[in-house]
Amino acid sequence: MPKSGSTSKISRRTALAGLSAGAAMLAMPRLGRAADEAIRIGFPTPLTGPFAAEARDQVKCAELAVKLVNDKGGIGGRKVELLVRDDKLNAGEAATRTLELIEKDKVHAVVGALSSAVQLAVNEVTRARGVIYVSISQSDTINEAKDFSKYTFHEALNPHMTTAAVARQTLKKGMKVAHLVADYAYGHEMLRGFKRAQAAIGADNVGEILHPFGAADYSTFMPRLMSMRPDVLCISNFGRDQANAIKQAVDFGVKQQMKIVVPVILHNQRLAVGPDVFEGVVGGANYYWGLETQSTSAAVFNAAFKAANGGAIPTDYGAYGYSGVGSLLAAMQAAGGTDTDKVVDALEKLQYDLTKGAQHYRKCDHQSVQSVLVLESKKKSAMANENDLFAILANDAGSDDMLRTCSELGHAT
């Protein structure tokens, strides 16, 4: 059951009839004498590679952001444009297109990035140039004092705050959990994540078998992670890599001695596999559409997207597109352009809500305080049509609670 947020159902008509209050921190008015400088945003995500999927909804939900902001006038008169540009999934490449958006295209912030190197690559460049970056992908690292800077946001949940809702959701003390980890920051984060609340909880990590980014077969681990008998087998990895190692797993008889789960339940992941394979993995997530009967800003946000994409609905990595983008906006708006010291100052003291409930940026490392949701994947005789993927298990609240400390951090409090 939801821990937080009303279970009644909210009709299509009060939907579309809130679309304008709703997304009003994006549909903005005109301010002022129009300039003729449109505002240029970078959008640097892997369009090519194994994540290629969700980056394409980040840019869909992106655009949707840049186009509601636009059909009203833009900001202070000034259109807002979106600059994609192909990070290949290679921190170098995204270094170099981030530094071309700066340099070359003048861009004032960039958004976006899917991979904790990559973002981290891309804070890099941005942070040197004193031009500010919404990371729109899962971190630990660039929330902590040594990859900070003042002009660093991060709009998506972190492996701490995912893992331990998670975890509180399928772990008991006592119990006993494997781990097949990616070999990489994404999957080494989720995994310190995942240790620390299972510790907390008391269960016992009893191994860990990390395999190869991109990996085709993992059927070389399977044995070994049944031979260790868990009761719980934690996947953290990404992409094609989430559905091809679920599937192998479940072709080897997996779920019939331990329960999977995954820190990020990723909404085309599931589609690419099918419900029997998914059926009965739990994971974290930041957005699902299902939250449309629980949360006005949801359904307002779904009906944009549909409004926008022939009826389509948004995807979890989707509405990071949306919200980071949107974030960034609504602070622009705020401090009346885009002057970097007040747009900074206004994200800091922004407090908005665009797809799922109430949302802000803490002070001292810029991490959004955000909702989590757990959800847990259907059967086919459960869902009631083809986008009934997922039952919503939990929907804990945001608060300071759930992230660690600044002083951890390393951020002086």
The other form holds:
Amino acid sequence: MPKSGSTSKISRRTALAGLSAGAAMLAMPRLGRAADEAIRIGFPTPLTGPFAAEARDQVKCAELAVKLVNDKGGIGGRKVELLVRDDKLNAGEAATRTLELIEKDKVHAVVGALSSAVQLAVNEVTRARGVIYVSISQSDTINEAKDFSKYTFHEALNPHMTTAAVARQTLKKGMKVAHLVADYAYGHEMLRGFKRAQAAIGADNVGEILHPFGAADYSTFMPRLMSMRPDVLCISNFGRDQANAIKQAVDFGVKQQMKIVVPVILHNQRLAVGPDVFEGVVGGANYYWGLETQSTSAAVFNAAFKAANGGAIPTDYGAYGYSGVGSLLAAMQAAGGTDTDKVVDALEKLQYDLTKGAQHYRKCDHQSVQSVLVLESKKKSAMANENDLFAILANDAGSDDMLRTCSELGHAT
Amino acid sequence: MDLSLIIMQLLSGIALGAVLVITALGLTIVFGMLGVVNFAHGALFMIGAYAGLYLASLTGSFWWGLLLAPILIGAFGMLIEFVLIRRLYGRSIDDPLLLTFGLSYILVEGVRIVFGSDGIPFPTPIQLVGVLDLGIGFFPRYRLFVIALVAVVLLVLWLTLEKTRVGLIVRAGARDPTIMQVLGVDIGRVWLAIFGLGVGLAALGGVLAGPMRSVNPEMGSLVLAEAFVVTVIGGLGSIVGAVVAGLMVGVSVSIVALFAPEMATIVMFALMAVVLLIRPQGLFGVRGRTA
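What would you give as the form predicted in complex with the partner chain, now that the form predicted on its own is on the page?
Now the full complex is given, and it begins with the chain already shown.
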């Protein structure tokens, strides 16, 4: 039993300590709250609709990026929270959800979107409110001065760099090229990219057909495409449109006459229609798990994803979710919190390597400079296991030369 | 423009129309005889594709899937009629519409839970892989098979309805169910069979479409819209109308795709708008009909 004297001494000390702590709380109320408050990242993505498979992988990988940071104690002691919202692949819906995330949920930054048109709608909202947005959807427009703001970052590849890399592997001087293109922003930008690359290589354009977005049947375009007699057919569409278009082209015997090339070859769509349909199709990619033999970052990312998802492997669009959220959190770590200007500054200075090698955001347009993969779908007999989908034809290291110049995009240089 | 190209284009239009006919047929039969607007028709089309795929992989043959899936899903349709739809006869036309609308959400979500929301591959039957040289161009064997099969189904359906006693009862039941009951026909059993037939046709459409498209839980929603367009153009409840309108829509989409591909989807809705303006009851519909 302690003596009564010592008890009174302690209580006096405790009282003093309590008093000074209380005074500190009153003096710096904002700081005290900020240290406890979680960092909230808004994540709009099309969980329903034709891109649902890719969107779900984005969410899984974004959650992984958040978990890895939280496991290490968060950022400056603050936990990170991911607020996932379904944008339903609709620009209006995405704008509404983003506005809610900012106004109601008070998010500190937004990452996400999968469709190029939807991403521009999200960007409209975030830049008007001065909130950082890291886009993970392929787009050229978002790099251009008219849609750019200091808060806008673009982690995904853009059509210009993707189509150039794919064209380099597949087109030769004098080849005849036909295009089947989804009639919306993504398709138009890919077509523009391909035509620019084609002109540089000296290949000839023999025709282009625009198809309605989300079409289930492509058979009616096939006779005309065949009659153009191209050497290469470029199919620029996304999600289930890619699977359906390639499948029906193959049914019509297109592969016997020409090579099928896509700007972005999708892991999930290859799974959806099987190896025989995709056999020999060549396309670009930001990520493929098989990169792990060439890159330790890929091996580490694959292992972390497998551990969190029961042995499953991460996909291309999943990797965007991981590197988009991961790069933002790394910048917040460097900036010591969520102060927007400091985080923007940190993102511009950030050198990161999360999935496949060195990346950084170019100063003038905030485009992530990164490597581009060109993949070819393997035939069934050449697959070592069920995950062995693609052969890596090229892994072009990231450089500023891949991008359009800052002045071409309309940025002050 | 090359004549052979136009012929190829017509052929792909007919193949497209064949799938439209088979799906619109189920919708229009159920509406014509039962007065039920089945909003779950697209979802049942999707279930048919999954059932066909599952049965094909179970038996190792596409043909068993093609035969058994429509029967199985048709039986499931009869269960739906017996347990749910039956209670709503004689009430407002909106009631079964809302019921089936809700049902379609349950079916789609159910498939998502069981099979996942990713698309899954449905291989073309080995005998029909590849193209046939028609002299003027190549056409997928499978699509030619679809045209032929739909023609056979239509013929059997027509013969049954027009030439058999069962067909006579069905047609009479659609005209005046009360008299039929007075004459001692168990009209409830007729309705049960009709609903099962409609759902079975949806499932058949799903299995046939499987090897042409990726199979996924949302594949039915677009099909439902297309089937409604065809039904409205042909006239609600008219079987001949569904056949004519289905082929008309398929060929129109195909020919428009040749000249203005970006308009290919809009053309069917434009066609519907024109028909509604000129002949609101549809091409083969009966004016002022309320089932």
